[in-house]
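There is one chain below, alone, in structure tokens, taken in the form predicted alone.
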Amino acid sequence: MHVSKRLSAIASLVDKGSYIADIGSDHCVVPILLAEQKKIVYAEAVENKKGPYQKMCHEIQSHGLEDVIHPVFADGIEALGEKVDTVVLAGMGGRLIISILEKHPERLKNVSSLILDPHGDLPSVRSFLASKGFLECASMFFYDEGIAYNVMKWEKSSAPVTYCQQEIDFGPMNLKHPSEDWFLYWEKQLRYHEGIASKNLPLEKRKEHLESCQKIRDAIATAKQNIN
């Protein structure tokens, strides 16, 4: 079974004895690699598709782990079971990952870590996230094949949790714990600011992308100080 760096990125953030739910599972990888490092107690892979719903069940049977894995057809952590206590959210727009939480945040009362995996719209995942109170406690930035990816873990909190706009918009713990390749992307994103701006724009278009350029700048300074 093929793994990829994304998905052993998020396997790694997931602890030892938890009772896991994988939303949107297809292939079950995640469930069946930490199924067979013997690292968690039950698992629930969900699917609210036919045709992956059936390829899931197959890869379960396959791999001789029905006793661990349990399949279920469902939409999002609508039967999301009692004894959860850590979901994933991975390979999906983060709009959606904030629907599928919204939708039935009752399911969530047992559940103390979220493992997410956001494509897009990670300043409102994150934003969203601090307002139900979870505190995020690991970042893990880096490239896989060329595509920037930011797996996340975030924990239920005793307290209210805050965070700044800049901590919003990049993360605090890319902040605190910046990678190489936080580095290289928001580089990157400020060559593109920046040759847009000095461009014949419009004068309110030109300030988007210059004050899109100094905040870059100000996380970078942020995260470059912190490792210093």
Given for the second form:
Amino acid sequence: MHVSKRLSAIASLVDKGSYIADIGSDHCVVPILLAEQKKIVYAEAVENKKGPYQKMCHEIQSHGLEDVIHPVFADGIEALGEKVDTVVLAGMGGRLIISILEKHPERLKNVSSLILDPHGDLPSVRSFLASKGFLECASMFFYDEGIAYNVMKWEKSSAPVTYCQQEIDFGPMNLKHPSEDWFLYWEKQLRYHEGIASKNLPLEKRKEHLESCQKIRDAIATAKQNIN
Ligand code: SAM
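Switch from the form predicted alone to the form predicted together with S-adenosylmethionine and print that structure.
Shown next: the complete complex, the earlier chain at its head.
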């Protein structure tokens, strides 16, 4: 079974002894890896499409893991088991992750951790999670085969969670513990916006790119301060 750097990062954020649900499990790599490492007690591998669901069932059987991993054909978290304490949502757009979590909030009552790998719309995901009382406790920002990923872990907090706009835009844990790849990514974004802003653009457009440049410079400065 091929385990990419991204999937291995997701699995590394799951606590030993967890009861997980992997929503949109597809190839089922994360639950299989965790079950083989004996890191989880129980897993629900959830799919809402026939093809991936059948593939997932086949993978579970061929690894002989039917006692630990239970395939579920359902939409998002609608059928989430009561004992699930950790939900994994990976390899999906940020908007889809939000809509899955928003659709059945009552299903999250026993869930203490969310491990997420949103592809796009990261500020919206962070802002949504904070508004639902989740606090970011870990973030891994890295390149895997030339693509930047931000895998994150959020835990339910007993106190209200508030983040400033910079934390929402760049990630509270990325600013606190920035990785080399995080700097590389934002330095590249900065050059991109600087390049566009230097062109002959309508005033409003130019202003937008200059503002993005300033936000990125400020975030890089915050992160540098935190590592010094
Ligand atoms: N999680 C795996 C990963 O990170 O590599 C697979 C990601 S795959 C790109 C996204 C999967 O999510 C697809 O197999 C799709 O069928 C499934 N999916 C999308 N929306 C879903 C939903 N509402 N409920 C369950 N599964 C969903």
